[in-house]
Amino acid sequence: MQLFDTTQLALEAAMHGTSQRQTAIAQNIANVNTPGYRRQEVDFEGQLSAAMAADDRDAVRRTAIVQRTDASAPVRIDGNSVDMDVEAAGQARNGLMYQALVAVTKARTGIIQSAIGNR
């Protein structure tokens, strides 16, 4: 019997993914005035969603976090593709997602602690 189910593993993978995304956003903001810098983005939701749909613990555990250059972002004349409005919105959205993941994880941990009489 496993103590942590697929959902718990998915929550951990999603928190790791949002953390990586936050790092990429911070790098984008730090390089907003760097000529030639191309905006970076992080993706993990598609692979994680497919692993969850298949109820595959190993696939959830191995969810890859892919950081890549955003080829669709408009490029300014100096070759930089960072838009502060896009980064600010992404940072806010990502922060809310991380807070929601932490809240769900905390609630699930509380349930486990209650079940083992540790509360």
Contents of the next structure:
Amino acid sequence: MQLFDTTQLALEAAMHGTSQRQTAIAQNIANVNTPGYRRQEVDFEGQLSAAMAADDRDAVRRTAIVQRTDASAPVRIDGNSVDMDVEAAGQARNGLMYQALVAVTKARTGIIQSAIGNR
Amino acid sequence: MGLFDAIDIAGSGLSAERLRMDVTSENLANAQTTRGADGQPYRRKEVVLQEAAGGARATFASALEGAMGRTGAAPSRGVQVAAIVQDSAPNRRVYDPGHPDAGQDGYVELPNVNTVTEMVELISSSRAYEANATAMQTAKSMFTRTLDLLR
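Which structure goes with the form predicted in complex with its partner chain, now that we have seen the form predicted on its own?
Now the full complex is given, and it begins with the chain already shown.
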């Protein structure tokens, strides 16, 4: 077992993706009154889970974070597709997800530290 | 770094919504102004927002991500004010022959400001301001969590 195994790399990639998603949500909220703006969404879970399933360390480390325009969201009469309730819910979920990732990372770091005897 | 971008973006949203509120206040304050800067009745003003142009920035973070072989997402820059335009709606005409600015027919040209519309704008910009403040708060608390990892 390596010190930083696939799970650790996956946690890092997920934290990266989650913070990018928070940026996209902030962008959507900032543009809630911009005519013609289409909401942005971030996806990394698909690629990450495929790389995890294949247990490919390198693919996990290079997980691409894709930010794209959400084509399925309903568009308002001014051409804007931001729904404040959707963004608020996504923000709450994303923030909790990030907290969970940090908690797991912290627990794992604690295990390594106690193995080293650095407690 | 992603989370700092999120804070900047929420900040751009805050200042855009604040400007909308300023302009709405100006409209409300001048709802009865028959002599504007050009001597004509005041014209209602409206803020036009646009998505701030993204574009690759040569930052330390983007260089680091490129070197690590991680394809970064397109950078976002928030929102910006494209223009403050005048509303082209016709002026209100009110019959008031005693008014010093009344025309020959006794009608006064009043600004094309509808107080109810402005109140709705005020509520809308105030709510959007709150949402941006919450987005900033969320990014901030996420960042604080990351710092907790170091303890």
